[in-house]
Each structure stands twice: as C-alpha cells, then as structure tokens.
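We begin with a single chain expressed as structure tokens, specifically the form predicted alone.
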Amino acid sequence: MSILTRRQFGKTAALSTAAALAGVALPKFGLAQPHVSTLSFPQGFLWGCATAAYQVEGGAAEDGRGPSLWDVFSHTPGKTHLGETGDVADDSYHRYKEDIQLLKALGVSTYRMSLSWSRIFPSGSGAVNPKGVDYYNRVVDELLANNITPYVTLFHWDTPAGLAGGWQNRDTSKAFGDYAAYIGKHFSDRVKHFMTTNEFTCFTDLGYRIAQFAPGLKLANGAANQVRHHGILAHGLGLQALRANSPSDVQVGLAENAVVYVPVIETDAHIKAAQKATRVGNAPFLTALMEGKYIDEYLQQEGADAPKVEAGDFKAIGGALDFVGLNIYTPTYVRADDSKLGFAVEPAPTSYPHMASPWLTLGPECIYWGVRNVVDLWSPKGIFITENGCSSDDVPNDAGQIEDVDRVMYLRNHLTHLHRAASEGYPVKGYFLWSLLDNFEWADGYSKRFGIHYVDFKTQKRTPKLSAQWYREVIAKNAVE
C-alpha cells in the first residue's frame, strides 16, 4: 500500500488544488484501491480467551466453598481499591452458560479457565466438596457441548486460607500435589490440557515480599526466597501428580509471566544480551524449571539467603513439560555491556507510553522476544501465549457502545509481532486473550478493565466492546490485517 507522509499529503493537496484550477488531471498514487496486508497464522492455530476463578466467579461462600487468602486479604481494610472484593465479581458461578455463549459468539476454539482450589477442597486438603466438583463438571461439559476446548489452570493465586502458613509452609506444596492428583483422576477424561500454576512471582514475591497481594506480608529475603521455592515445588509435585493420574494423551504445562527482555537494537550483541538476561532474570522460576536447578548466578547473588532444597525437589520441579505458557504484557529493554553478566537493563524514560494501568508499558515486540528467547534457550515442545491484553479507560458512549480503539491498537500490534514468531518457525500453538470479561483486578479492585466485554457490575450486563468485534474477525480469518 502506498503511504503518504504528512508533508507529502500536504504537497499533494496543494498540487491537487492548483491542478483543479488549471484543469489538469493528476495521477492517483494508487490510493483508490489500497492493498491490505494479511498476516495469516498457521493452520490449526488456536484462538481463545482467559479468565481466573476468583476474578470472575463470585459465589464466594456458596455451596461449601472455603475462603482463600484473597478472600481474607480483600476483606482487610486498605488492601484493595475502595475495599472491593471478589465476593460477586462477574457472578460467573451462576452465569457461566451466558459467558460460554459469549465465547461461542467470538468463534474461539479454546478457553483458559482456573479452578478455585478451596471450592473443591474447602480447607485446601482433607474432605472434598462434591458441590464444587459438580460445578466444574457442569462448566467443562457446557464448554465441550459448544465445541470449546477447556485449558484448565489448577492454581491462579487463590490459596485456601485453611492451609496453615500458606506458601511459607512446605506442606502447602504437598497439599497442591494431592489436589492435582484428584483433579487428574476426576477431570482428565474430558480435560486434556492442564496448567499447574499461574505467575509464580505474583503469589510469592508480591504476596510475601512486598505485601501488594495476598497474604500481604513483608518477609526477610531468605524467608521470601523459600516461599519462591515452595511455589515451584508445588508446580513440580502437581506435574507429577497429573502425569500419574491422567491418561497419556493429557498435556501438562504452566502459565508463567517470565520477564521479557528485549534487545534495544536487533544486533547480535544486544540479542545475545537479551538471551542472557532471560536466563538470569528468570532464575528463581522459569529457568529453574527448564534447567532443573538453580543456576550459579542466582545462588551467588542470594548467598546465605538462597532457598533450602531437599533431596528429590528438582526431580519434580524439572519434569518435562508438554508446553510452556507465557503471559506477556510488557517489555524490559536490555543492552550489551562489558559487565560480568554481559547485559544491563535500560530504565524507561518518564515519557514512556503506557495503558490505563501504569505498569502496562507499550512495546509490542515483547511478544516476539518472549517466545524467541524461551525457545532459543530451552527448546520447549510448544508455546502458548496464555495471557496478553491490556487495561483501558472504557466508558460507554451515548449509544451504550464501548469504542476501545486503544485496546484494538494494543492487540493488533502484539499479534503482528506474534505472527513474526510463528512465521519464523517458532512453535507457537495458540493465543489466549486476557480477558473475556472485565473482572476483579486483584488489588486494583474494579478500577481497571481488561475485558473485551464490558461488565456493568451493578446489573452484571455484558456488552461486547469494539475489541470483541475486532477479535472475532481475527479468529474468523485466522489472520491479522
């Protein structure tokens, strides 16, 4: 497509005016029938949406569900925006059929959902709550009846409050393994794709190091590092339990928000620096899983505060994955330098653009580098983008429509760069947009909207946004234009 700059356009306009006065015809510069570039994804590419139990379900005290640490945290004054909680959220506990019809209308083939651990095991271990199991059976069956494949996350931060000590206690990791075994036995006849955990740093560091998330603690460095270890141990034990209690056709991975390091310039030196940064910067979590150990750089950095590891831990933690799920939103830019590590992080200037959430800085190339760095380092069997999306200041117009052109911009740019990864042969299998619905956004309460469907939290009415219309077109064409 021919593209005119502002200066060229002004010049052309002036010439057109002069030519009209002189009765002279000018060429049309090929603009009458512009060519639209179509970026097609591989055949069989999976398109979906994602949600999390505590953010959408509500029904917090219904049908035997036990409290989670997020129930306790959100009901503690001063912990969330305006003291808002997930007690009702999107009321998907009662409206799941309506929400599945929203998925069907989009044309998605997959849906990433999480289970509320305390809805199934109200105290985190011990007695099972049959009503909780029945609920998820109904959801899974409804999805399958509508030709939507469930991708199930076992844990999306809602730790049962009944587990003494939470993630400070190694027994919580063992309880998670038992929970995973139960899920494998009772759901793997219909659910063929599981993710053990979601975003280690958010339920470890943010909850136990800086107190931003539940349970709101500020532990010393050594104790906080041990929490990290218990988190990845839970993944490992959950992985083993799912494998032991599911048919051979079940695939198991995780959803991780690994820090995405992007080279400031695409030269060999900076590309290698970004790869080094990916390995070192994700050492406590993804690197430990993929390499089955804590790397020397991490152990040297933490010294006496390094996690205590028991025999057999890394046999579980480093178990082979069927896929790696990456939750990708923002970039961290790095450059090569002559330091011992070989890279330096570039601080963002104060003018750097972001979406409605201040942390959500723009840099759509991050989705390409997130995939490339992980694959080049560790060669996983497959990659899913298990979350990608953005917050927007969504306000209905006079006609009740939500014209979220900024979200469309964000998604279009990210999918363009994801297409680059797929076209270069990286094993990207699918994409889950975050999120299907506006929902309870953790400490931000209901002040930040990430959904492609607007939710009126007073009436629970769902309204498709412009971004939902756009995403439906992407899915129908399996392409971005």
Second form
Amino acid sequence: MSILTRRQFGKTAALSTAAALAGVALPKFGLAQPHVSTLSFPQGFLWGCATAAYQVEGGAAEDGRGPSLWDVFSHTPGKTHLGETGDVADDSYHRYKEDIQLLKALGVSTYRMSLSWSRIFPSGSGAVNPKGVDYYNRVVDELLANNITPYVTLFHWDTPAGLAGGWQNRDTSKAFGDYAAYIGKHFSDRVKHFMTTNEFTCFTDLGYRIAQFAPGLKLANGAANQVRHHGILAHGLGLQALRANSPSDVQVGLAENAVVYVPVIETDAHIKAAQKATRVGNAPFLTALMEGKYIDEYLQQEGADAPKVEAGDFKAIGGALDFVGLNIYTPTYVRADDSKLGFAVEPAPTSYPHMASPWLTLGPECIYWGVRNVVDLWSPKGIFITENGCSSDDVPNDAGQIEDVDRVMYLRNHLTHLHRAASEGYPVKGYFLWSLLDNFEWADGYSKRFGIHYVDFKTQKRTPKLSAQWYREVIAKNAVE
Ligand code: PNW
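Structure of the form predicted in complex with 4-nitrophenyl beta-D-glucopyranoside (previous: the form predicted alone):
Below, the chain from earlier opens the complete complex, with every other chain and molecule after it.
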C-alpha cells in the first residue's frame, strides 16, 4: 500500500478538483484506494525451505550412526548454550514424515536437507552403515512421493569424529571424495541436485581458528589457512566424485556464505569497490573456486602462512559448477577509497539494528548485492539462495500462536530485494528459507529460533508461526506484496 506524503496528497487533491472540473478521469490514489504493487517472480522460480542434519535429526546414537565432531563438542562442558546438544534436536529422524507434511502444507516445491556423513560412514571412511543409507532412502522417497524435490547437501559441518585430525588432515578431504562417490552412486537416480559443502568459514575458521564451533581449536594462522585449503579441496574432490558417479542430468553446486559487500551509496565508484571487495574478501573460498587459484592479493597478504597446494588441487577446486548457492543473512557496507585495494569496509555504528542473534544485522539489500556481485564477477550458470532467514524471540501468545511480525518484516524485505535481482535478469533460480523448523542453533543451542514452525522441545509439537502463513501466500502467488 502506498501512503502519499502530505505534499503529494495536496497535489493529488488539487489535480482531482481540476480534472473533475474538466470531466477527466484520473487514476485514484490515497488511503481509500490502496495501490498494491505485486512483485512477481519469474515463472518456474523454486520456493523451498532448508535444514541441516545435526540441527534437526536427533537419533544421534541410533541405528549405527557414528559420532561427529559436533557430538563431541556439544558434550564438552562450556561449549554450547547451557551445554545443549543435538542428541534429540527436532527428532526428525523419527518425525520426518510429519515434517514433510509441513513442507507440503506450505506448498514448497523443494527442500534443502543435509546428510549426516557419520550416519552413512560411521567412522568417516571404510564400512558403510546400511541402516543410515536406508533412512535417507526413506526421506528422499517420501519427499518425491509428495512432489517435493530434494536438494541435498553432503556436508553441513558434522565431520565424522573417526577421521583422525579432522580438517587439519588432508586425508579428510580425500575421505569426503570417497563419501561423495558413494552418494552419487546410490542416490543420483532420484536426487538430481547436490551441494558439496555448507559455509567454509564455519567449519574451518570458526572451528579451527577462533574455537567458537567444533572442534574448538585456536590454531596459528598458517595451520588455520591449511584447514581452509582442505575444506575447499574436499569440495573439489566431492564435485569430481559426484560427477563421475552420477548421470549427466545431475547438477552440482555448493552453499556458501560469501561475505556480501554492499555499496554504501549506489554510485559507479562504490559499486566497483563492492565488486573488488567481493573478490578479495572471499579470496580463500568462493574466489578460489570461481577462479581456480588463490589470487595474488591473498597470497601476498598471507606470505609464508599461505596454504600449501599440491599439484592437481586446483583442477578439482576450480571445477565448473552447475550453480552457486548463496547463504545470505547480513550486509557488509563498503565504499571506494584510494587505498591499494580500492575499497574500505564501513564500521557499523553501535546503534545498527539486528535480529535476535546479535550477529544478524539487518540490511535486506544484501540479498540483491550478494547475487549481483557474484554474477557480475564470475557469471555462474545459475544462483540459488540456499539460505536466508532470521532468529526472533518467538513466544507463543495465550492462544498458542506465534506472531513473529519481525521475521515477516525481515523476509518480506529480503524477498523484495531478491525480486529486484530477478527482474534485472540475474539468473536467480530459487530461494530456500532458513529454516523449516526451530532447531539446534549450534553454539547457541536452542536459545535462538530460526524456524517458521515453532517447536516445543519438550513435546516436539510443531506450530506454524505467522511467517509460515505469510510464506505460504508468497509461494501460492509466486510473488511478494
Ligand atoms: C548458517 N554469521 O550459519 C548455517 O548454515 C545454519 O546451519 C545456521 O543455523 C544458520 O546460518 C543460522 O545461523 C551461519 O556469523 C552462522 O554471519 C554464522 C553466520 C552466518 C551463517
């Protein structure tokens, strides 16, 4: 609805009077005749929801699943909010059919889920666990029976604890390649879209450099850079293995939380600065994948601490992707300057608004710039928003309903800016809302809720929030209003 300013209203009223005198019909504006603008998405745009295995499944010790670094970390005192773990989480291991009905009620056409590597290979490599494979066969078949297309992430941070040295060890990347080959062989008859890994920074830097996530280490810079390299190498080997073990209609990409640089003001100079920042600021990860090398700026910056690269590594890492998945939550504002790099990041004032998670600063134009910077720099074949959503202090009211108007505000604004990208011709193919359900929010345990369905963790009851009703409308209309 457009509300006219006092000046515009005065002008409209004057015009109407003049037009009435002249007997001319004018378009009607103003509060009595709300002007609703519908922002329609391209035909065939895919709407979905996303989750990850350790955050929703539970069943941590069931049917032969091996432990992951997140089981170990969350069971170590002091590592997560109130010592909470993913032992039970949303119990989706047993309730997946109910969860698929929630997806169906929303009307989504796709579901982004991840596989627990240690449910399939309990030690990370070696013997396969048929019961783990059966579980995912049941989930995939149930999705397909309900006309929901699975988009499957092979690794969303739950590294098998049995892999010695975790991501410090190059063998973990090779084990990931073997695991990906197995998944390709056994699932690509029904699953046609795979993402190798989710968010490199979160399982490398947060786990091995700043100890916020599993395994909770604070390695020196050089060693932590090597962990990053093993992360992107795993992606590369996984990509090759999936391709080699799947039919040609299978599409492979990844889900990456590239830093999104937003020009402070939309001028040519600041837009160029945002592009430069995107390339340099993501040098260890997305830039390395898209350009098949570490760019000079990164190598110079790291000097003797730069990662050790072996022959052939970048042939795998730089392999062509069918799509780039972007997990987009927050903006980083940047401006042009005359420094060597040509840009400077703007510090956020303390008054800058954020959602329930303090890191989740609000700037919905980031979804537009995330897409635009990546496409303008590297022209990938397609882009998916593989995650977008927010935490909110959801509290059921007396009637048991959750009126998460702040989440609706967050989502509506992000989709409005995503619409801009689609309507300018950027190849955005789909959007996965994080998340279907409240779930285990890593180090924040169950204290931060990201779902559009409220989960009562005592009873496992799921209740659609206002945002779920809102999203259902968006999907039905293929439009945001
Ligand atoms: C993503 N940040 O993580 C993950 O892929 C999800 O598993 C997670 O639940 C979701 O976002 C919400 O946190 C992120 O600090 C973690 O900018 C941290 C950041 C972004 C995303």
